[in-house]
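Single chain ahead, written as structure tokens, the form predicted alone.
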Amino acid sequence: MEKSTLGFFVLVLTIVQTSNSLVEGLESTRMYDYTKYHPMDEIYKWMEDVERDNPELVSSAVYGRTFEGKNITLLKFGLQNPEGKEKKVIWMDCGIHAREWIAPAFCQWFVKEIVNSYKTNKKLEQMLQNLDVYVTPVINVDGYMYTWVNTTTRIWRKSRSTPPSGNSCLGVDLNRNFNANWGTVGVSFDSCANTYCGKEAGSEPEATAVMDFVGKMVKQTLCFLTIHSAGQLILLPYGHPQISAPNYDELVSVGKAAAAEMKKLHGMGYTVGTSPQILYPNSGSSRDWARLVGIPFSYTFELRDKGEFSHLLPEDQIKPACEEAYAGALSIITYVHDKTFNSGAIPSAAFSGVAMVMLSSFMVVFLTTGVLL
């Protein structure tokens, strides 16, 4: 007897820690101020927070490593599929250009949602049953980091890599280093630039960790979503101005109804069209190395705002701006779900991955030597 009422008292003890354990956490993800910015460490923190709180719905994976060693995070977000029907993929990422705060910011915010919303949204429920979404709030954390030191350094851009021989600036702009039609146009060679590619496609630990994972998911993917400031626009493929997506008008009318969306809260207007169009040239960009190795919609957000305070977003429109970055998001990543799991068909390209990289490699021949071949 008193064995077990000695056992007893043990299983009530540790089911009562084990519940203040779960209500300590999920209070703390509660307390999360997302209408902040927050440093690095603290985001580490809450992303561990967000797992445990919501195991039947998130985990997390490292896969990769900054150029300083740091670890390169996610979190995936996904239900069982009652079915077993094999799920698709949205990827979306923050924090590739190192002072662009209310793009982490809004990776946080968009995961918020995510996790408070679910259980009582029947279509955010569907949803997540069908897809699986990966979520990185910090590609370039070695840079980020570094924008938090000091007021000088805050407008830090670039990753924290080494310079070529012979050179003395550091870091590489990371969103013109990766493999699609890298270092055609809109890039430097000049490492202090801040528009530096780079001494070749995939170099950077940085852009190769996020070409190896997507990569390996190809076929299930369906959106890649990757988050920036400021400008207030939604970009499509490509940044070169002689190559053109081949769903080119689908990528134009899915990304206005998002900014149709995101106009309907606070009267913010987002212009929409590839980056020639309504911004500058430029290549290397995961946007277009997404579209190229064949994932049908790919987009960049540019959030908040228009020039007033650029990369330098006041606290105080960080809500503002991720609310309507969340409704511009969602609107896309329905628009892609619905059209493979209602339709019973699967969005495809009218190349394959294979195909756009060839031809990529074909246009780089042309516009760069002028011959057909």
Given for the second form:
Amino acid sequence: MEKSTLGFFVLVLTIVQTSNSLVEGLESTRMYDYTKYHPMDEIYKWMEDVERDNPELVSSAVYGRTFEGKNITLLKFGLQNPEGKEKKVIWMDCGIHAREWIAPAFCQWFVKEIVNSYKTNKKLEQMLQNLDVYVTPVINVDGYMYTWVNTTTRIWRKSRSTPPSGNSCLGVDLNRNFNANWGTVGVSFDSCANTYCGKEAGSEPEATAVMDFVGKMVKQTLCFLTIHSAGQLILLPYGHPQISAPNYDELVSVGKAAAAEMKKLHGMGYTVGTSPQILYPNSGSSRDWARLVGIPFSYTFELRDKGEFSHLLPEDQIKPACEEAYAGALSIITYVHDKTFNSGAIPSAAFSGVAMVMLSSFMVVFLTTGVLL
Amino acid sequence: MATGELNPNHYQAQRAAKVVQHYLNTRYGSPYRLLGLHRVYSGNAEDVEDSGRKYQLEISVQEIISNMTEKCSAEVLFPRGGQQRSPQVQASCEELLKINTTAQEEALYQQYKMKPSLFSAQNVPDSYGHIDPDTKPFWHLCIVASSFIMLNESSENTLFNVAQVANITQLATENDQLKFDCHVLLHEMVSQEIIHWKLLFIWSPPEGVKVQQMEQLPHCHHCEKPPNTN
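What I would like now is the form predicted in complex with its partner chain, since the data block earlier showed the form predicted alone; can you produce it?
What follows is the whole complex; the chain from before opens it.
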């Protein structure tokens, strides 16, 4: 056989093989069951499939390693901006707390919705041209994997790091470990406690991964959403009872608009407020860190339910819980997008800078006087 | 301490209202009647000299099987003082009793009173939130029994829910009461801790749930603190 004919055959075979695996990939993401809880190895594989099947929309990044050395991976969604303008950023993370299984389920649902609708939804397409949306389905991979070991491990909350010497229990509450008024309220310094904040702010690799990665793009980041369960709450910063975000009123109204959208779907009420108002005071949360470094819109979503099942939410509630959460998240994302891109308003970065100085001064006064009302 | 009129969505009123839920379940709960806090409409808190803090609440509760809701007025007194004493609750939600569960309760009672093999189940719900339909009434029973504990243990600084029933085992019928041993995991929201309790309780349709023994189990068996902790 002549070389050129052989070459031609090899070329044809390669094309056939590539398109076969593409078809397989598409089938695998289409066949992924978003109404079931998935173990970590399935989630990692699913992320690969999503990226491979939608190269014009999706890319991935490993931005950190957990204590046990597992990849902390995100998917980045965005389309080319037709005018080559600088993209702004939306951040969403799920699974800081291992037992809150509905949260990673929601991140996966959110991805599915974007992938399935961006080609036919003009508004979504426009937003993806202006925004890069970063989604981390599971931040606390070690903890999440631990909850899958057996039924006694299912209710684990923290990471799986070994404690400092002199302490006896594993794991840190990652949502008390961020560099935001760390160790001040709503925490324990006992390594055995479920709200143990670690030996210092950012001692945990999972928390520093977020702070380092998002920290590099703070100026472009419009919105930081961190997904938890349970309680049906939309929490705004700050977790400290004496500290208010400078844009508190706007955070409340945007949060209430989101809750209203969520209620339309299945009648479920979500309460909006700061953590000290509607839940409990806390410090070192990722939400607080995001607001403190200047990201104007920062929310914790506490998804279903209100105590009947708590963290063991039945799989038959995944779909309705995710539908309402998607409506809420989209409401906030749409608001921050339209505020930035459609109104020509003053960018919020300068304003936040002033606010940060004010807040730091306030904190100094507070810490010095030590007055607690 | 928040005193006077309370924001019904804020934690103070919500925690007090949850205590009312636990109280109502100890009074009205059964394998086929289980109540959940639905909404808080208004709340008021005041210090009562020498007694503690009293909350007055207007709430609604929902029966989770029938989805019926009812508005109730309630009062919760959290006692002050060194000794750990449980909150005192007054509430009446008589409408909920009208949900007719007599036939189902009687059928369950008769079925299990004389059964040669005793009912037993573990991990209810399972990791996926699933509960076998035949197991549900016993899950409800254990939650009702746990409500006695949650009521006793509640304060202004706690919010309790049942996270999971680790084990429910039927024991031999005693004086015409079905008898159960239940190992329950309670979730305390403020500390985010999971607390293990073991309960011995009896039930019959006319008598309702009565707890005979309750015992808190050690928090974390493998977490022995070393001698020199700061």
